[in-house]
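First comes one chain, alone, set out as C-alpha cells in the form predicted alone.
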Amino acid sequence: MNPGLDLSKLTPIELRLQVEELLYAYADVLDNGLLDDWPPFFTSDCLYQIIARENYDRGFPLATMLCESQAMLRDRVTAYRQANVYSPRYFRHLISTVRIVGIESGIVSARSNFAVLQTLVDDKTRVFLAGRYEDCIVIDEGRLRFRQKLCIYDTLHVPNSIVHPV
C-alpha cells in the first residue's frame, strides 16, 4: 500500500484498483495460511461477520462468526492454531464484481462476490462457501484497512464449522 494514500485525490479508477489490491492481498494472506497476517487488514475497532445472507437480509444479529476488534480476530488465530482439531485443507479465494458503493466522511463502501473453494489434502476440491462481502475500507496510518467486513454466505446450510476466516 502507499503511506501517503489520500483518498480525495484518486480518481474512481484508482480507487477501485486500491480497494481491489486490497481484497486480492487479503485472500492471498488466507489462501497462504499467512494467519497471522490477517489482523492487520482491520482497523483495531474493526467488525467483523461471517453472517447467513437470511439474518443479514432480516436484520437479525446472529453472525457465524463476529469480532468486534483487531485483538478479537487475533484470538480467533490463535484458537485456530492451538484450539482446533482439522484435517489438513487448503482454502482458495475467488474475489469478483468489485464495486464502490459510496464514499463519505473518508469510509469506503464496497461490495464484491466471493466464493471459496476448499480441498482436503485426500478428497475431491469443493465449494466451501459462496456469498458477497460488504466492506466499509478507511485509511488507517497510511494504508487502506477494513473498519467493517460483513462476510454474507447465500446458503441455509453452513459447512461442518466455520474456523478459517473467510
Given for the second form:
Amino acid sequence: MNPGLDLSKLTPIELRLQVEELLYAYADVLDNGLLDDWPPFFTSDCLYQIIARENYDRGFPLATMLCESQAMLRDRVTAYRQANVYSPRYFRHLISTVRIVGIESGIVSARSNFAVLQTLVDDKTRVFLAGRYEDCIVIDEGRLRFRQKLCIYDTLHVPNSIVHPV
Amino acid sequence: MISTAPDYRWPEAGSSRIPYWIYSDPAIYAREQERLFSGSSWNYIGFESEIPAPGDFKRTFVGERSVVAARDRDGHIHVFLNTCAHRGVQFCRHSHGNAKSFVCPYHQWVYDLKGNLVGVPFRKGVQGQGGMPEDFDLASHGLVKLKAETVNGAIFATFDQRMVPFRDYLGDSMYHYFTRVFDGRGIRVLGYARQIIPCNWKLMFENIKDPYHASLLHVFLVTFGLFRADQKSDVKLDPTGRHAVLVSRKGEQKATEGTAEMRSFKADYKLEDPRLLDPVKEFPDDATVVMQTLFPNVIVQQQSNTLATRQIIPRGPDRFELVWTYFAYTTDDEAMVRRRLRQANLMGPAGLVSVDDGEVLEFTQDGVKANPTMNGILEMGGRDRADTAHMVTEAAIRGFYDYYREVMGL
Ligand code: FES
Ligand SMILES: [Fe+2]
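Switch over from the form predicted alone to the form predicted together with its partner chain, please.
Okay, now the whole complex, with that chain kicking things off.
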C-alpha cells in the first residue's frame, strides 16, 4: 500500500479516514466471501476474539472464537472452507460510530459499532449479531493492520452458530 | 394418503424407531415439561462457585420455568421458582447478582434468601381500611421451593420433594464418570456461551448420545483423531437408560482400515498454528474424551482439556437454548487455563466441531417437522441398549427413549 504512511504526520481527520477505510475494506472482504484476504488485515502476532459482552463485562476470559496469531485466522478460513458443515448464507456488516479513542506509541485505539445481518435459506434477513469492535491498529509493512480486534457482541443468544468471522 | 396428524402411538418396533411427531407436537412438549423437567429428575442449575457469598444469586431455568438459586446468610443454597406467590410476576430479571432479599416490583411482596415470604405491604390496611384477612399466613405463601443438592461444587435441583439422592439417581457407573470431572477440586468459571438452536431439545441429547455421527460428520474430530470410530471407545448407560457416557481415547492423523469409510478423514489437512491441538493428560485414566448426558438437562463435556457443562433450556417444541459454562479448576496454573481457553475453539457456538452439530440439528428439525407421521431408524449396533466397547452404535439413544416412553406413557 503506502510505505510512507506515518501516523504522526496525519491530521486527526486524515487518521479517522484511514481507520474508517480500514474497517470498511474489512467489511467488504467478509461480506463478499473473500476470506483469503481476511487474515492479512491482521499482524502476524495478532489477537482476534469474538467475545460475549456478558463475559467481557464480568472479566471472564472465555471467547466464543479466539485466534492468537494470523496463522490461527488462516486455520479458521481453512475450517470454513474444508471442515465445517453449514447451510449457505449471506452476511452484511454495518459498521458505524467509528471513533479514535487514543494513540500511544504508534498504536491507534479505535472503537466502532457493528451489526451483522444474516440471510439464510428459506428465511428472511435477520440481525445475527450486534456489538462493538475494540481495535488496536498499527502500521505493519506499510499498511494499517489490526494488532488486536475484539468483537464484543451484545446479542445474548447467538442464533445457532457463528460459522464465519465477524 | 399420508396423514399428517399424529395418533400418539409409538411404532411397534419400540425404541429402534422414533416417530417424528415427538419433535414438534405441542401436547407432547407440554407433557414433557410436566413429567420430565418438573417431575422426578435432578436438573442442573450451576456451580456453587457462581454464588460464593451470602446473598449471591443466579437466575436460570428448569425446563421452561425460571428459577433462582441463592445462598443464604448461613451459606446454604436454596433454589426457588422465579414466580411471585401473589400474582405470578417473574420478579428476578438479572442473570446474577447479590441481594439481601427479593422484592417483587408489582406489589412489593418481600421474600428472603430461602424463598420465604417475609413482608406484604398494606397487610394491616391503610388508615384502618383494607388489608389482608386476619388469617392470612405469610408462612404458607412463600415461593415454590425446589429440593437442591450440591455434588462436589455442582448444584442440582428438583421439583419432587421426595426425590432420591443424586448419587442414586445417577447409578454407580454414571456417578463414577460425573465425579471424575467433579472430583472435589474447586471450579473456576471461565465464561459462558449461549446460543439458540432451532430444533427440539431432545435432538441435542440424541446428538451427544450418538457417537456414530461423530466419525462421519466432523472433519476436525476424524482428521485429528480426537474422537473416531476406530479408536478404543466405550458407550455406557445407567440401568434406566436415561443417562449415558461416551468415552474415547485419542488416536492419530493416519489412515486405518476404519478411516476408509470416513469421508471426513483428510490425511493432508494441517493446522498452521498447532497450539490449538496441544492436549495434556490430566485425568488418572487414559480417556481423552468423556461426554456425559445427564437426564434431563445437562451434558458434561471433557474433550481434550476443554471442560464445560451444556445446559439445555427448552424454548418451545422447535427451539432450545444451549448454555455453555466453560470451567477450569482453581488449582490450574496459567498455562493450563490458556490451553483450556484455546481448545474451547473446538466447541461452543463457533466451535470447529460443534458448529456442524448446530447446523445439522437445524436441518433435522426442518426435515422432521414437515413429516410428523414418519419414523427415524435406530438400529446401528442392534436394537438393545447394552453397554458396548465400541462406538458404532445408537444404543444410548435407544436407552433414552426406553426411559422417555415410560415416563411419558408412550
Ligand atoms: S405480583 Fe408480586 S407482589 Fe403482586
Ligand atoms: Fe457432533
